[in-house]
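One chain follows as structure tokens, the form predicted alone.
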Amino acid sequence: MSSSSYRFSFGPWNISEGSDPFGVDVRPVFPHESKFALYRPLGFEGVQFHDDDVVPGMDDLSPSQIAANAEEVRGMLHNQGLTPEFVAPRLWFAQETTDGAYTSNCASDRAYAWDRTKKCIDIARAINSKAIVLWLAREGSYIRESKDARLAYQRILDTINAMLDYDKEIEIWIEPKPNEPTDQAYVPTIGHAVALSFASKDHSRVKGLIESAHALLAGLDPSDEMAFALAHDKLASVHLNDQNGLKYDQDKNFGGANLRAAFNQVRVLEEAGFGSRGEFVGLDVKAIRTQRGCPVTDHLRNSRELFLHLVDKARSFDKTLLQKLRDERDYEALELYTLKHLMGVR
């Protein structure tokens, strides 16, 4: 697989406004509908969506209005030569999801979440997307006693099965994250997501999506999380970015905090042939908060460029020497070789 054959995606929120919760805005608003024209020139062909990215204000619209709005977006994507990678139900902003969506203690809140999920699936199919991403943002708790965790996990599984029944072709991609906005989430790692997949009624349609920063927030290595999913044929997509420590989700440029960790993510994906079945390499990166301009897109271009540089590094990694040093258990020499290889030192 040539480096040029990798396909890349990002979400419209990655070209965002310059809002700053601690100060003045540093960038003007860039119209959402103008973002699609930027994808191809940047080297991207896949678009990640939330349901209300496709249909803003969808909770206040009729089914026919939702369908009409989705059809308009479908046409826009077609005109730009873009592929909708997935649609995700945004279940963390509504009043009904403050204390969870599928795991809320309130039956009417759970009913809202299910209705929103069905609308999301309908929107995905209307724009020709085959996948729903479940980022279970508020499926967790702030204090352990506030919810019955065993029941919460059953409710998540029941929802996944109901989604599989609602649409016989749609795939469900679970995106784990250990915290934020909840204190502790119920599906914090890809291992939890894979377990839910195999517990579902059709595990072939339930997979995982790994975001680098989410794994780091859990104190885990993203490349190991990716390898685990790949070992079970459960890695549907990745959201590459970086993270400086165990703090809020930063969405830094890929490789911006730890180049070696970025290399190992690329190496694992490359060695497994990820992308050969059409999978996208997704980027979920935000512009540096102080960056001026409109629109600001260098963070996307730079992260994609770095990924492709690391593909070349992975392919030129001396596999014979690697095996020799593994056999000899000479990990000091292996570490030195790896670092020199990344620095371009012979």
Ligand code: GLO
Given for the second form:
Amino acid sequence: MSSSSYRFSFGPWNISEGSDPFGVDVRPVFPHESKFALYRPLGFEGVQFHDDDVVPGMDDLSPSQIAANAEEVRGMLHNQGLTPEFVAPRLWFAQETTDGAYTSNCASDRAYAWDRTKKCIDIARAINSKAIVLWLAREGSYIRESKDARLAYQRILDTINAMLDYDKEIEIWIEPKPNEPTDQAYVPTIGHAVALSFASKDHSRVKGLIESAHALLAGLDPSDEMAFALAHDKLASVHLNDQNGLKYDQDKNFGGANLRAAFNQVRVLEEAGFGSRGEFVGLDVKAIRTQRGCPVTDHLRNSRELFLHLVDKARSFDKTLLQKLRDERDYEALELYTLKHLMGVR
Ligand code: GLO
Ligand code: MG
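Moving on from the form predicted alone, kindly provide the form predicted in complex with the named molecule as a structure.
Now the full complex is given, and it begins with the chain already shown.
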């Protein structure tokens, strides 16, 4: 695969106005629909969606209104030559999801979550996407005694099975994250997601999406998490970004905190032929608050560019030398070679 044949995606939320928990927006709102025209010129052809990115206000709309709105977005994507990579139910904003969605202690909240999930699947199908991403934002606890964790896992698995039944073609891609907004999440790593996949009634349709920052927040190396998923043929997509230590979820530019870790993610993806079956290289990066302009897109362009430079680095990594140093078990020399290779010195 040539490096130019990688396909890239991002979500409209990646072009944001800059508010954070401590401050308001610092940039004007850039109209949602206008974002589609930015993708191709930036080198992206896949769009990641939340269900209400496709149909805003969907909780208050009838099924026919939802279908009509989704149809309109399908047309816009088609006109811009874009592919909807996935749709994710936004199960963390509504009042009904305060205590979690599928794992809420309240039956009517769980019913809301299931209803919203079905609508999300309908929306995905209406815009021609067969992938549903489950980022299980509030499926966890702040107070460990507040939920029965064993029952919670069962409820998540039951929901996955019900989704597989509801639509016989969709795939479910679980995006693990160990914390934030909850203190502890029930599906913190790709290992948990893969276990859920194999426990489900059709594991071939349940896969994982690994976000670099989420792996780092779990204290794990993203490249090893990706390798684990790839070894089980379970890596449907990635959210490349970066994270400076165990802090809030930073969504920094890919490679911005740890270039070597970024290189290893690219190397693992390259070696496994990721992308050759049409998988997207997804980015989930946040524009920093100090950045001026509207719309802000440099973080997307730069992260993509960095990925492609690292593809070159992965390809020019001396495989013969690598094998020799592995055989000789001279890992000191291997580390120095790797660092010099990244620095471009001999
Ligand atoms: C947050 C997640 C989030 C998801 C998105 C799609 O930490 O990374 O951005 O990727 O909602 O499910
Ligand atoms: Mg993400």
